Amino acid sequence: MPQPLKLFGTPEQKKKYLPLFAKGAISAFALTEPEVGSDPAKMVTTATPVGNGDYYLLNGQKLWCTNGNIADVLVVMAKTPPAIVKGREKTQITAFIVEKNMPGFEVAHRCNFMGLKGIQNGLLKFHDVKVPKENIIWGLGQGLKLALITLNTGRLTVPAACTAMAKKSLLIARDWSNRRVQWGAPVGHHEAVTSKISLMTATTFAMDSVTWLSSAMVDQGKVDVRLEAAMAKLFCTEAAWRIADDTVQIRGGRGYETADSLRGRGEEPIPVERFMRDTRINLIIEGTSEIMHLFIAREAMDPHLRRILPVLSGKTPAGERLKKAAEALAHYAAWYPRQWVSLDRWRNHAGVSPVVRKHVRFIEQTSHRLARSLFHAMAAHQQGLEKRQQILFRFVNIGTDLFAMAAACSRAAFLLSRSPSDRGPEELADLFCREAALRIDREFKSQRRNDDKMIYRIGRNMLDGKYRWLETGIVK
């Protein structure tokens, strides 16, 4: 709650609530509902004005609300009466400040999960909770926008936590791989394990770089970080899951055994299996990996859609359509040729080593290639592209890897300028960028040659029950 209050609260709201949080009051952010997760616009919790609009009666349920069970004050999103815009109803979602002692507020259940055993998270119910209009944050209908802006911050806390887990995993893997001897040598000296540790190390450097770069953008206070926050969240959570998996594998049976069990038989209680349980949720909370892919894709396409959709829409008047078509043609006549030109902007930058410069050149060239490819896909599929999610996901994977490469190169150049004799950051950036470039190449090739249609057809067949015979043979 302090974040939306800080950004959008009235002076009176800040004066009333911020001192409480400074003294230790706990807050929560209630958005998700039992039947509404990744599409918050479909929420059913309502806030009905009463008493000439001086109060609102809040009714509904909120699920998986972190801190909700013990919160003193909550921000609750609810539907308020629709606004009429150009003769049509427009859904309004509004943010309300709710205090735990307001009559009608109930903590109905504390949720338990695969991991996150120490978290307070639950199901909250609201039955005619009377909230004064002074508790509206930012105004009627601004709740969804407020939630999305607030989620930017949440999306950056997740990469930070993932990076910390990855760093701890490196420490554990290095120590164990040096101590554990198999076939006459430490397991870390065997190539199969060494390669895992190498890629874990380079990836952790990239995660650290992405986290610091995105956070620095937020600290500037003047940068729209929606895209960067989403890419940081997507990249770091996916990478952390792989690192947790590799750490369990390197530790072997001890990786799968709980810390309590290890302690009980006299060994060091290293909680690697907990890492795996706890980090799995990061691919889901603050926007699932699938939603992050779609969000990033839509953000990337939005500048094109704003120019092209009015031209394609049958609702656009003929004169306006001609005007929009001429504007789009003029824009793309200048924009498209530039996507075939790379300027190698860092050619004469004294602080950038040849190794880093090589990858920066690749990033620039490939960014242009990505822009061209996305434009070509939009031209080929037009409005149908939004439904071709496997195509969009590949574009997003390419863009996210390019962002991570840029962060790693930038940080390597910075650290190298501070300590020229330490080539470690450069080596890690080099390895990460080499591996990322291979992934990018595979994604581009998969756009041309893939089994997307067959994969979709078989998936639909499965949903329709065509392969029910495959579900038989289970011992009851």
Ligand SMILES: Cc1cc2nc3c(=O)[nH]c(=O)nc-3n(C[C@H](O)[C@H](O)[C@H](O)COP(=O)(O)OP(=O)(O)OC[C@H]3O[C@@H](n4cnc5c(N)ncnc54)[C@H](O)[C@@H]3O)c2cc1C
Given for the second form:
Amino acid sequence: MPQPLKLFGTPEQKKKYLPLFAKGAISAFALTEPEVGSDPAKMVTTATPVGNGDYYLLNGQKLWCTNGNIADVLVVMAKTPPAIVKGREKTQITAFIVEKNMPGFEVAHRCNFMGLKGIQNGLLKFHDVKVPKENIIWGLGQGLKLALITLNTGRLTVPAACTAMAKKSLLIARDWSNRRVQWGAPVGHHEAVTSKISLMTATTFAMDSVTWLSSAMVDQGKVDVRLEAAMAKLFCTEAAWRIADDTVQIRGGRGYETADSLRGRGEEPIPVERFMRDTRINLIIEGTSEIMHLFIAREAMDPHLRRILPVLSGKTPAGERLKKAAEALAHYAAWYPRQWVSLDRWRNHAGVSPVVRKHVRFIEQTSHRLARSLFHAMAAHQQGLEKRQQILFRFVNIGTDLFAMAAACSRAAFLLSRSPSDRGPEELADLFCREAALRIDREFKSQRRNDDKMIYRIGRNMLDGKYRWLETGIVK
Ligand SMILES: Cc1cc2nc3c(=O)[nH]c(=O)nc-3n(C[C@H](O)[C@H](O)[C@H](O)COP(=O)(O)OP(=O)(O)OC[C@H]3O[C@@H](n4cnc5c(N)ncnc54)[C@H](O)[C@@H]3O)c2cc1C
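Can you now output the form predicted together with the named molecule? The one shown was the form predicted on its own.
Full assembly next; the chain just shown is listed first.
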């Protein structure tokens, strides 16, 4: 079911296409192009109106389109002629419904990847594909907004899949670590392995909690989940990658061996190596980890920027600037002191265990500390902060860990209320929160003391070829 059609299709479009999907037709979503990935606004695929705008001619290429090779119906993003807004040209991206048998549509290549070997994914070409204007979804120029809205909730399928992989990894790690005996003991009893398993378990509990919480928010239908969905995607994909890595390590040589090879020599075909290959893509699709960081940072800074930018901008007329400055001052005079006050002691904690309470208090206090620190950084760097990704990414890491802690505590409290004698969820939330608090502490410390400038300088030197000598001495 193509979500853009479900969310924004006209009644006619739904009447025509939805029954096809009910019968098993396959759909695809084509946004990425060979030259345009994370920055889709720069796409070059065009849709040119012909015949008084009754039809559009689609020309261009779409890359890595999942299901594109076998899709009956595709939602394709293309540039339509720019609109003139206040005398200036504004790029318009529009979503079109394209049917596979429209002349000029071609599946040029089936892509092969490190993992996801079963995926049908390809390079698609459009040469003068004639699409009726009735196939535009949500109107001209709405394509990018549509893609972003669709991705906001669509993104949540990724944490769900990552959590499932983590759970399966736990099962495999537990079974193997109990069975495999080395140096006179099951490998799971050697402290290095035990501690890996312990952290994998606590992290999986947090992933599960984050996935349930953000999905429940979507189901409520009333909450804007942009931030939570992005954090869930970022947190769960990065955690899944570490868990896959640890599971390979725990399985030793067998972790690196393919399931087919294991089966071929009579062992159980446990596909840990495949987990690792398959899960790697999750840090790239539906918005890369870097883009998630930027998106979350932008969402956090936006309320401040909206207040501060008109004051700083030379384009704002003097009178208006004074008014905006007074408004900002009044706002921050109330907002800033609040970031120093904890409301925890006035909250109703009835039924919440002391362990969970302790972490909830930390989450509240640290959220305030994060808000203050971000505000201070914005005051220090002003608009330049948007480009200081090393600083911003630390803030985002702290915020994401706080969100995961909140989800884990909330789920532990809920599970405890249902089954008070089982302290398992509380234990796992406790461990996850303790470890997250240590990470948060490190991130705050490195906001004050870091090698950001040197790291950036050496990175740029490297790009300029200054360390080419280091790339020699390898077998060609
Ligand atoms: C298996 C698979 C399935 C896919 N399915 C689909 C699909 O169905 N439909 C579809 O339209 N697309 C699909 N894609 C494409 C996918 O969404 C893109 O690969 C992804 O958006 C990243 O784009 P890119 O690969 O061009 O990387 P680029 O955008 O070129 O980025 C390269 C690197 O630079 C980083 N980077 C880029 N910009 C910034 C910045 N401003 N700041 C910091 N870092 C930055 C990125 O994070 C990344 O690490 C799929 C891809 C794969 C591999």
